[in-house]
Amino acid sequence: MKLTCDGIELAEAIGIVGRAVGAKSMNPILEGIKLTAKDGQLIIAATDLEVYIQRTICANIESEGTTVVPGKIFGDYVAKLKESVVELALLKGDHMTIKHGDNVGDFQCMLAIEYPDIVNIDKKPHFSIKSEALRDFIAKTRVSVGQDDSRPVLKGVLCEIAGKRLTGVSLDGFRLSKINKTINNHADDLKVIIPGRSLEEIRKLVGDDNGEVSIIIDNKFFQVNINKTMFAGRLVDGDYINYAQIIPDSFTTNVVVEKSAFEFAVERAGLLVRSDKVNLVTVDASDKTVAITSNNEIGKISEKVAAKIEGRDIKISFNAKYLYDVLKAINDEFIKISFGTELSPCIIESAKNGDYFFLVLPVRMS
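Model, the form predicted on its own [one chain]:
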């Protein structure tokens, strides 16, 4: 195996693919990146058996071949290359050299035959979605994805397709996110759970343009092809929680407030209690004003934001981080916050756009 390629393209490809490299895996081969040179291309791939990433770049190939290089050190080395042209050569079957200018790096390789197959679903896309819509879908659902290994279904986002509508739901026991998006070229209706980690990796791959991303769904995997990158991930197996029964259907207080003003007020009040175990801020809605306060042995912070309030006055406490994370995911100018009782969850949504909402649980005070 011997080839030359663009050093910048190689570094970019290794950086993307390297996110699928298994860290301290029980199987050392998963800590590697597979390189395959054939048909005028260098195919770079990695997997930890949960996600699979493959990127293809153009190369001037003198001799074809395949090998597995040590992922982390190889990636760190390539990321620091400055030359536009580099030469890769596999020597004696187990050493890869990288020549750039007058410099040479030499890396011990592993046997490619031991590397697991990269998932590549050969079927038509199940649906397509605008890049901008997909980025927004991921940004709003990632907020509430669970992190508890004992509840694996909550580490994913429930994706329901009905007609031309894609609904995404995530919840972590403290927050719930729900969003609807319009899709194109859809096939059958379905319901799958996509890991939050996989969606986050896709978010990094989707460009800033407003093109379309096609998504392929198989029995156990899903796949997207973006530019020269193929990303595949394993679907979460199991039944999702019946989230509809968590969402309140009546409220006693509705507040409309400027999102940025409320967000900054929560952030400033949260500064005082960010190291506290509960991280508590209190929201007091009354007399055309929402007051956000925090206090502990260090001091007290009180922030006030003008608001339109309908219904009874309410005073309710939240974990500042849960509240702030939700607000950060919203890009509307004005938001509507709906409250029930001091012990029931509130709903935060756009004051105009009804395509999404967030549910946040309050902190029960003794």
Contents of the next structure:
2 protein chains.
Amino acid sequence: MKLTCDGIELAEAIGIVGRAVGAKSMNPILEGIKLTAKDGQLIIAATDLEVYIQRTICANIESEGTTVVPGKIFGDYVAKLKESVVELALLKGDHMTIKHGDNVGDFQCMLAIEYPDIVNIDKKPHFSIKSEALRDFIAKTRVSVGQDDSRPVLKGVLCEIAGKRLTGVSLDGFRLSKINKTINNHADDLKVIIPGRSLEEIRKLVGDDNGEVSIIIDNKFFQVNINKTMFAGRLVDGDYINYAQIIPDSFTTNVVVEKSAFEFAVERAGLLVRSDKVNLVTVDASDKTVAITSNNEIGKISEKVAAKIEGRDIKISFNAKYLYDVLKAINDEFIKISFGTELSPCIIESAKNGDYFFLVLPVRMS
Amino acid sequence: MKLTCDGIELAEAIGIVGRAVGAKSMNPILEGIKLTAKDGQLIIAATDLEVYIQRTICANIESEGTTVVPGKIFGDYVAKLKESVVELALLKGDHMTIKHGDNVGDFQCMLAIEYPDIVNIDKKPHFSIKSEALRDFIAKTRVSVGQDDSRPVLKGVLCEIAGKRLTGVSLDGFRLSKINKTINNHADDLKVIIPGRSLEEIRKLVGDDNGEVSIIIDNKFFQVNINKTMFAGRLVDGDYINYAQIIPDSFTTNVVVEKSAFEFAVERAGLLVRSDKVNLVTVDASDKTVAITSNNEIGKISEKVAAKIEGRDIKISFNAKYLYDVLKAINDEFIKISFGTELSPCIIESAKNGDYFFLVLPVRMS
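Show the form predicted together with another copy of the chain, please, the one above being the form predicted on its own.
What follows is the entire complex, opening with the chain shown before.
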């Protein structure tokens, strides 16, 4: 294995792929990054057995080959490359040298044959989605993804395809997110659970890209292609909760407020109670105003936001953090908040016709 | 106590003064920030008994008074202020309300009489120094400040005034920094030790200011005035080490290199050994080149930098971190490195006439 490639491109690729490298793995090979020189390309890949990231860059290949370099040090070393041309060469089968200018790095490698293979995906159900739509899909569902290891199903996002529509649902017992997006080139309807952690990685890979992302899903795995990067991961096994019954269908109060003003008020009121066991803030909607208040032994914070209120007055308490996380994930200028009783969840959605809603459970006051 | 002031100015002042607030203090009053409304000004002050920061802002005072607000929550709350006019009022002697627009914060206060007084400094030895010079003074001396609690004198910087010259020296057993700066309006010669931690705070307060800083020093305390902020702190008690004998006076090799190229080479070679017990890199000066190499069981890194070499060839090992820290603190384009034996410290200074030098101890190779 011997090749030359662009140092900056190599550094970028290693930086992206390196996110799949396990920090301290039980299996040392998983601390490595696999390099494969083949067909005029250098394929850079890493996996922690849960997610798999692969990126391909152009290379001038003198001899083909494959090896596994130590991920952390190799990544940090190439991140410092300033030269545009670097030469990689595998010596004696277990040493990778990287030459640039007068400088040489030489790293002890591992055998590529011991590195886990990428999962083989049945290429059937295939669709594409605009990067912007996928970004919004993840931004809204990630808010409500569960963190509890004892309920692995809730640590994922339910992704349902019906016709040209992709629906995402996440819930953690306190909040629920639901969002619909339009997709292209769809094959079959399906219903799978994608781990929240994978969606976080995909969110980073999508970045501020403005193109399209293609997605392949089979029974156990899924694969996402974003520009020159391929991401693959396992689906969550199991059936998702029947969430439809949680969503209330009648409301007694509808409130429309400016999103940023309400978010800011919740954030400020929440400051006081952020170290309390429950970050309790009270929302009091009456007389064209929503008052958000918090209080404890340190003091009292009271914020007021102008609102359009329909229906009866309501005073209801929330965990400030849950409310704030939801508000932060919304881009609309105005939102509609629908309340039922003081004990039933409220619905937060765009004041216009939006493609999403959030449900937030109140805190029962003693 | 009742007043109005500018919310943004208040937030800025609290942000700066808040750095002197103890995080979790044995004495709850030290978790507070003292506010004093007097003579058309709001004086904002905090201390952790080691450092004291005070800032004054203009205020419209309706009634004078003083109190101590809870530092963390009050600081975070005012940091979120967007309104230009806020009203502060002390109610029932132990509640501070802060009103802005329709919003109110109300915080439980403590008694100002329980808050420690600022130290009284004898105003005699008084001088001023350009902010830029002070910034460089701190940047170069901080590198070698000791961290060892068992040697408190070395946790400070020796500051010596003789005529119009301020000399700073720090050393930690592995490195030594020495720098000279010109001062103005000097009174008497003196020799004191200023704690490294205080200089760190002063560095932040100076920021990128381009004016002058005035400094007052007495037997036990010192005070620095930077724009609208006053900083005060204790001097370190004790005699500084007689460092003159450590500095070698004859050298066998002088090397001139481009600073950034050498720094970069040391940084890259150091990557490999950063988790080793000693971050060993070897510097080999011969034949118009300085080679910087590192190696261990993971691999080997070799960097080369063009150099002008006078005297005998030398191969000498250093802790990469010590070398790198020193190089990072230097702004000159070219540096001169002077070596004696493989066991004696090297001197790093500007290749031109600089006002500083660093001494770095080599690692004795087995």
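Numbering follows the first chain given and starts at 1. Rigid core (definition): largest C-alpha set, two forms, superposition within 1.5 Å. What you see is a predicted model; the values in this text were computed from it and never measured.
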So with the core overlaid, does the Cα of Lys277 end up 2 Å or more away between the two forms? yes
Quick one: once the rigid core is lined up, does Cys58 have its C-alpha move by 2 Å or more between the two forms? no
Large Cα shift (2 Å or above) at Ala306 between the two forms, core-fitted: no
